[in-house]
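Form predicted on its own, single chain, as structure tokens, below.
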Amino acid sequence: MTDKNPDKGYVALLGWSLNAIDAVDRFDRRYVVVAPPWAEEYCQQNDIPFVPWDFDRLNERSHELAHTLEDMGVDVAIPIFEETVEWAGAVNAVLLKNPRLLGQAMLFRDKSLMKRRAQLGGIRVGVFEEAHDRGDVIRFLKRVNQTLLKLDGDPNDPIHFKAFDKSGTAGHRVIRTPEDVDNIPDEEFPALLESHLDGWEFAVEAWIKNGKIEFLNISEYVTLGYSVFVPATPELEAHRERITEEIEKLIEVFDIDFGFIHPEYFLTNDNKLYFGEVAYRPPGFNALELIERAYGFNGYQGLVLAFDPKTTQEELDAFFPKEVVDAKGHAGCFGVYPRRRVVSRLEIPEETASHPFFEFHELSDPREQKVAKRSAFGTHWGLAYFFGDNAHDLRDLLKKQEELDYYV
């Protein structure tokens, strides 16, 4: 274990992530992992500081976690997953003596409140509305297409149905017809409805300290829910100055003083930037791991620096490289989902395995032969990782993976 500096902050990781734990264990700060009770045995066996907590239960004991950590001397809590963002806000409101942090966290958890806050702050967003039942969805679909002057018989412009408080593509459906609406389960209401934006969709990862961006990465989506790579192509990076201005606007509107944000944007065909949503936690698709492969710094350790109130500017300057120019190459990953309804084994496509950009995968043989029909975007079965020196070649390679069978 790395020697821990008692003069630096003592941090709590909220949520279970072996990659995050390994990174922080190798860093110079004291830490404790706050995770469900099932992780306790593993932590004892591996000498990991641990506090058990059930994040699914919101009750009158919720304040107890903050005071438990406060009594231990913890300085700040870091959310690792979407489901722990509100908890981190509640805990940090106590630890940092700043009650507004809970309200801020609730904004980050509710996509509808988040959109309204952005809109009130003058940030450009698409048309959106809350849906409480299927009738609301059908009315929104009709109104959007009437506004677009669609005639009877014209195919509908799609709308998007998103869970208020889930991460990424979880609970995200594309709705084109009333029949699509019939397939939405009752338990997915209430939800957010959005108009469709055509354009270039991308994400940003920004480490923030004292209201200032310390490092800003642009992650380019090849296909949402399937593939992403960093740094982005030169064509998207050409918009970095504008994108940075939008992130600075976001920091001001959401009153963000420290931490890490993961917003998503659309660059439309008329060259306008639209805000999609923002998360206050590490992104999915192992984006921090991709950033480490490209730049060499560990994003989880960067989270600790961004959250720790005792971090100095000298530490930040020494830790973060310079965007784009310091990247050793482009790192990307592809989320594999079986293309066949019945599969028997994992078989990496020969053209993928032999490609010089292919590095490794985290896939395993199927446990069941019949592949469940995808609900909404579905969940990938694992990731395949790539690294190369040319952004366009990597983008095309990731797109090509959608046509290949990993499971046969």
Contents of the next structure:
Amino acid sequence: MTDKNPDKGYVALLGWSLNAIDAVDRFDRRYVVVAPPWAEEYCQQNDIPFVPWDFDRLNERSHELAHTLEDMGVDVAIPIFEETVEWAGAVNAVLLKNPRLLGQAMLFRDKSLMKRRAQLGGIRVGVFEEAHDRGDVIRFLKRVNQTLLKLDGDPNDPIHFKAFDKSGTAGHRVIRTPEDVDNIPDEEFPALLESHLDGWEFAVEAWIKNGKIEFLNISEYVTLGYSVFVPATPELEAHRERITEEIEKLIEVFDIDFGFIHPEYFLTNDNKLYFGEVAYRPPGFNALELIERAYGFNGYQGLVLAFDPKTTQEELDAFFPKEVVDAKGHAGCFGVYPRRRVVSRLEIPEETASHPFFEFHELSDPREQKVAKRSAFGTHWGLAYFFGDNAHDLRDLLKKQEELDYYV
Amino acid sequence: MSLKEASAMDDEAALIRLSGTLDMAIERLERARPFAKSRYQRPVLDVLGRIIAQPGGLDMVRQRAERMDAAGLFAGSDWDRPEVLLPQLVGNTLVSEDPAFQALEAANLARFLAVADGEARHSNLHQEGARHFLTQVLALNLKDLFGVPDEAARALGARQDVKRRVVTYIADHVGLNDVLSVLVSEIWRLLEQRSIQVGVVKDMIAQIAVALNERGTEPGSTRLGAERLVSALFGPTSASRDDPGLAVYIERISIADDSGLSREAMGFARAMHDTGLVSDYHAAFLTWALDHEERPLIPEALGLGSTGLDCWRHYRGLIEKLIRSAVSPATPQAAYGLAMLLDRGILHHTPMVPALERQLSLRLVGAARERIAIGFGPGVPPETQLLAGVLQVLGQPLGVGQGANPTCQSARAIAMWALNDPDYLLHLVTQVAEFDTLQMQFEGSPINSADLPAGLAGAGPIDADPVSVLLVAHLDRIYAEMGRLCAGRPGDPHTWINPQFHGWWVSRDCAVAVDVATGKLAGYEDFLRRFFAAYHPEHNGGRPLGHPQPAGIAVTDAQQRFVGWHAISILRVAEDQSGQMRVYFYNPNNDSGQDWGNGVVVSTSGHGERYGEGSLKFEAFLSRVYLFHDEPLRSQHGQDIPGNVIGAVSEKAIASWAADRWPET
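Having seen the form predicted on its own, I'd like the form predicted together with the partner chain now, please.
Now the complete complex, all chains and molecules, led by this one.
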């Protein structure tokens, strides 16, 4: 570790992410990676500062981790994954001598509590309920559809099923029929049930310092689980002011002083903003990378600034560009799923390969010929990246990808 | 702006855009810490893969080679240590299934090239070392440089195109001087097979001419061989030695005396029979000689032997018409075809003279005319191209090649008819030329190719000889239809198709080494014994093979890995000069000389082969056969053959194509 400034903060990254480590290693702050013991050898070989830790369950040993880091002189812990959010809360409660941070983290980890808290704070949310077993799901499905005045035999409006403590699209199911309910594995309970909202779904990435938004990005979903791009279309960015107000409400309701949040919203056809959920960690789908491509700053380094208590306002002002106007273009990515039952090789569709917006992909060659049936939204086989100057063209291009075979 | 210019501009715009993307991807790689390089390598390789597919793309790669190397493109792989890389592995990596590996190898070679040219430096790679490495890569991949695709290459498709582009690029920059000797012997090896299509060989010779002209070589055998090739094409006689251009040449011979003309004629004949290539001067001389009243120069200029001379005396009028109509600056090779045709004596076969007269007056119509025009360009009328093609196919039956098409059966059939039944072949040519259809029968049911859907070859090849371009699309459809008519019959459909398709002389029984349903070997030992009994002179009562017999080969690559099933014909079985029993066969593939692994290397000359024949020792050949025809009434299955002889053949098969075909018991 050279060129690190000892006058600036010392951060701990909770969770193993090579992208995050790479970015932070290139930054001016001291850092340490807290990750499972299997990473130890790798860290030794590559001179990555490392503290081994097993995150499997939060227990009395969280104090031990907090004190280990405190003794090292670490100023703050940054959660990299959903599973380390409450660890970061527990550790930061000690490091920053603020016990409230643990409670706050628990709110972020429990989708049901999170939603109730938001509702209590006057934030608009859809109809939701907790489910502990399949019976709860069936009841919710029926009730939602009775409310919608559907008759027996009419196709149901879908409901959404989200395992309590999974992140992103993992554990997220769309339920239409009792048969869908039967397909939910036991381990995904308890879960949050939500009514389906027709509308425009998008996510926000917000870097926060001293209760104030330093940078607010709007990520427009083309299709949930498939594609996203930043900055959003002018039509969505037109709502930026209202969205900013919504984020400020979240900051107030969840009592967020610093860090990074990643909430999801619906803009319905009647022009109302519904809060979906919020995470206190970097988003999946490499959204930070898209932001870097569009704006030129590294999101992980931004995270360090937002968490580090020693960060100055001048640093923040110098680091973050101006939203939308400073973007060099629109960056998007598409998660590729094989569309055929049996595939033998990766072949980028010709019209994609020759499109001026297409940059490159990170798709793996098919390791197995058999395609697993998608149950939940599941994981894609890799991402294809796009960049261009026109948000509408990019959106249409990303949409178009859904009809193309990358694996044949 | 023409379409071509417009598309060139598109290409350029695409390249500029891709270079921007590449630079961005390289920057990300540069920024990454050593431990995170691997994540940023793949995007770079992905963009590289698209760039090398663009015209001019390799220049761009080369300009950035040093920078990509420094950025860590090779970090964590064998390529990070260029000093230990092996040139013999390059070829396979360039056709890797994973485009990332192709791109990686292309970037690596671009780095070697930059170092070899002194544009870049590398701490573990010296300029001389880099150049030497690239020379070896070229010499090992010459085949790709000059594009004679074999089965293995054809199966690779676009992957092969990448390889060819990269290898050609290296050759353009390193030059071929160092690899000249390899190249010269490669050309002689190809020429000895006397293919009808000599475009590739002519390209190679033109390259050599340029290389000799630009850089010269050390005197020696390489130079001699190279000059022999160059002069055969560009100046085979004393009046053409300085390659004066056709107009000057005609002026020169117009004032030459008798012995001078005779010397010219013999000079042309010697060069033509030496190489199988016909110089443009030769073609011009022949046309000129038709109107030279004083003395017939044609027989001398064609270098006819006694049979040919006899045909000349009988059919001079026809032969002169054939020269006038077929030999042109666009079709000089027709002269060689004609010379060989005359020496085969087939004009004495009664129907041939009227058949060729019909060919002379034939007018191509409709789709058939278009196909020939597409395949051979507008230089001369399609009729001239076709007539030239007919002369070549009849003169060099074993010179028929399938081009880059999966149509070995059709090519084999054309070769077989040209050899066995030339007037039948001309009958087929006439049908397609005039009616754009072929009519055949399968066990009494008429088949009309015009009614059938396209076969394996789609609309048919355009990269083959004119007769093939005309016929193959139709033959291919008929072949496929015969296959459909055999659906449901137990066993291999070739049993019935081959005799119906080719002719009465194909033996009616058929032995197959594998069970068609399971793909496993079945009754293999009997199969081998039966082949000995049918074809080996010491086991079949010393009967020579009368007609070529179709057979199926399991083609393997140099590592003995199975590549695919392939159609050939067995021509004869005989002892070579050293007393080894060999099978001489025709391979419709464009280059018979192939390494099938484990010492099974097909020889094309030096073991008693005639032009166009490939040969293998009897046992080695048999180890790759999976299907052959045999007379049903003569089924003594060779029980007298020693078990160890059969066992040795069987072992060779099981070590290669039959490795995973051993039946489970």
